[in-house]
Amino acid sequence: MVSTINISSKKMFTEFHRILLSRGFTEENALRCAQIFTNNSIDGIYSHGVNRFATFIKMVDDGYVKPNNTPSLKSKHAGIEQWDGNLGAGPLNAMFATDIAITLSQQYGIGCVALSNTNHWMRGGAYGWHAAKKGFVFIGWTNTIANMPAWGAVDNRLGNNPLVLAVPFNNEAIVLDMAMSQYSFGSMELAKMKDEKLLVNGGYDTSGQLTNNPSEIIASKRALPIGYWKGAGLSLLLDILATILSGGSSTQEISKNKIEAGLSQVFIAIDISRLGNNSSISNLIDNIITDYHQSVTGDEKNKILFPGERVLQTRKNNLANGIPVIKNIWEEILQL
């Protein structure tokens, strides 16, 4: 039984930013990397929050994320960008990327910042929330390290290339972020060190036999692509895309190193106060969802939420409970 305590949202925040500050991170830089990783954990995405804050510290210490470097402008055109990341630190770079994106949408209704030579972003649904909550459409994706196989494949030649999608919603927002694999490492990970089994499939174990066990499929390094042949399908487009928007590196070519380093990354952010029909959009959305929330479920303790609406339920409780977090990580960051 794996051993969990809950940590109040200030002291977590408290504890990433003096971490922060030891390996070199500014002030400014400190608290919104901080403000970050905290806010993903409060959300209830610990994989890419409270968990994963130890390996982001060490890509620090190993020189892999350079904590004051900023983004340079590249080459642009109307409202489209492309900027490197100059290794700088994936979160911040990812924020910043997405605000110019927003930017250049008030100016010309839509705006893409495309992004190479950067880091892990960490939760891609960060970036989402934060435009949609300032009322724009987002969408966004990154490539990654070779970690999943084509269909039909046995060795990893795709990314789970991460993908999201925001709309505005009720002053919140409906949030989509999706990997192609059916699990993120990150999850698979978390339930491995809960000693829990995944709902269904999530990869193959080392004898290329599907299963719901996270450690055989970390074991193997054989993910299952979301969908089979689709997701493989879209992880190798959106690799293309993301490597040829942002003249940065592909999935291929970041797998050289053998380290997740120098992703190439894409943020569009909409501006639909733009369009014609922007005084109907949110009666629109509202009937979308209610229809939706209508939905029969075989299971009357079962409830279909919209993406996102999960969130905002767990988010509401760490708030006022504390954020559950298991006990020998936490340990492990107060050491850092």
Contents of the next structure:
2 protein chains.
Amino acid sequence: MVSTINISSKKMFTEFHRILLSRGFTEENALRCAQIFTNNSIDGIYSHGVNRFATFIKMVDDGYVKPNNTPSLKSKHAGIEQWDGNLGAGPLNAMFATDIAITLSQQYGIGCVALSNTNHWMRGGAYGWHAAKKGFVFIGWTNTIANMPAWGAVDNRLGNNPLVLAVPFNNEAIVLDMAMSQYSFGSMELAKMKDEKLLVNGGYDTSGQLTNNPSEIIASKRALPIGYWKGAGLSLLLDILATILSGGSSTQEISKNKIEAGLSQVFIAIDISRLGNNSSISNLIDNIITDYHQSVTGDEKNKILFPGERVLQTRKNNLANGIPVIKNIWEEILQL
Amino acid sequence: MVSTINISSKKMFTEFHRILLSRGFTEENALRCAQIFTNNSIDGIYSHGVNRFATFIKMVDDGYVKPNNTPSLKSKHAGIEQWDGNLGAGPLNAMFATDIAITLSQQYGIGCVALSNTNHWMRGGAYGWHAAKKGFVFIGWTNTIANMPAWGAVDNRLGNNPLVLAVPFNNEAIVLDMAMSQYSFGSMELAKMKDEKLLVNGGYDTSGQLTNNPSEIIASKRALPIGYWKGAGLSLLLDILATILSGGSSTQEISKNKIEAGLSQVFIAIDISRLGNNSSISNLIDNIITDYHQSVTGDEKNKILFPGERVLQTRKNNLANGIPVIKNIWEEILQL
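For comparison with the form predicted on its own, produce the structure of the form predicted together with another copy of the chain.
Following is the full complex, with the preceding chain placed first.
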């Protein structure tokens, strides 16, 4: 039984801000970074919000994340730019790159920023929400350390390389944020802690059989790609693209260091206000979602949700009642 | 037991060309279209080559595919353009859109063409190979008629919306061409015909249980999205993006007509020769693939292949020995 406490978003933000300042972040960077970690938690993405904050601070303390390094331009050609993240804080670099991609898209219709030498962006969906709330289409992805085998292999040479697609919708957004593994190791650790089985098979046990027992997958370190060979293939292509477009490190190179640092990421924005059908776009999306919501389920209570839809309710609840945090995790943060 | 015969690529091309001319295609359009169908077959993608040719001709005969209609520009803003496919032949429209995206990328670094009102592009990988062999990165996708349920639903409101990613490699290419369903209905029909089970579960039986029996999935019409909720979510976002970027029909609108026509597609090209690290790109890819090939398998004979790698061997075999075609299918084509 895992014991949780509710922490107000204001309290959480204040603690994060205090800790970031204590690690040498400038006031502005501390505010921005605390806000991203708090927002991820408000939205219910605890694994890349409050649950990951102490790990992030350790990366700062160990010198892998440079608090006040900012990206520098490496090369540009009209709508595409390459930036070096200079090992700055991943969430700050990613938000910076998203904003540059948006600016490029305003000029060129579509803009692409490829970012090398950056760090874990935490919740990729944060950048999708950011761009889509401003009215832009967003497509982005990151590579990661090797944490998934190729299809048919037993050793991990692929990252789970999360992919984010986002579109504006009803002053909010539809945001898909998906890693190429069926489950993240973070969510498997959580299921293990709660003594729960996974809903579907999430990887292999140490004898090579597919299993939904998170403990066995954590022991074998063999997570399952979504769609078996398909997710493995998509992961490989996302790594190749992030690496060549940014001129940065591949999953293989990142993995040599055993520490997940110096990642490669891609941020694409599209300015849909420049399209000839701009005025009808919200209707087009509305029609698709209305139909999607009419999906027939075997069970009346089981409403079909679009990616990101649950977030709105979670956000409302967490803002009203505080963010549920595992007690040990919060106590650890207070000690930082 | 399915009986096959080997048809030389020249013979296949000649027959396709003859039939297309008989349906009113201009000489140039007949040559191009015959070449795409033949190339797809040479590469071993029979389901979207020779096996689909008669269906394509029926779409022409029934008036859904207009042999000589070509795309017309609807709107443009620097690197992004919207084109109306005017219900022309899907493969010809898609190749046209790919070439425009390439041209845009040469000027703007990244170029995007969104195509409405087009038809089935057959093998999406064809456009990835085309762009990558010319030295460009390619990202493209199409929507389809509804053929897959949302996660948790029993009725089909999502398309399987194939996604293509391609990069140049060793004068050839790495090309991922994947639908969002674990298996296409085409491949399940083939497995059924050969009385084979699927390697992994590919959908539901009529009682709602997951199964690898293709006959039962064909009967229930419920295919499984890759990665369960993840592939369903990605399919939804790809449909939304194709629809809004092109100002075209969504999966829902296409499905109203029961005939898969008037599709929406997206073609993105990136001119990697404009990037600052242009000279090192082939090395970066080489390093990734060399590592990937070193994946450890339980079985010495089981070599790990990258997406598109098997195509090169199949292409060589089929050019040397002829293309294996199911006898009935070839006889049907000869009657067209």
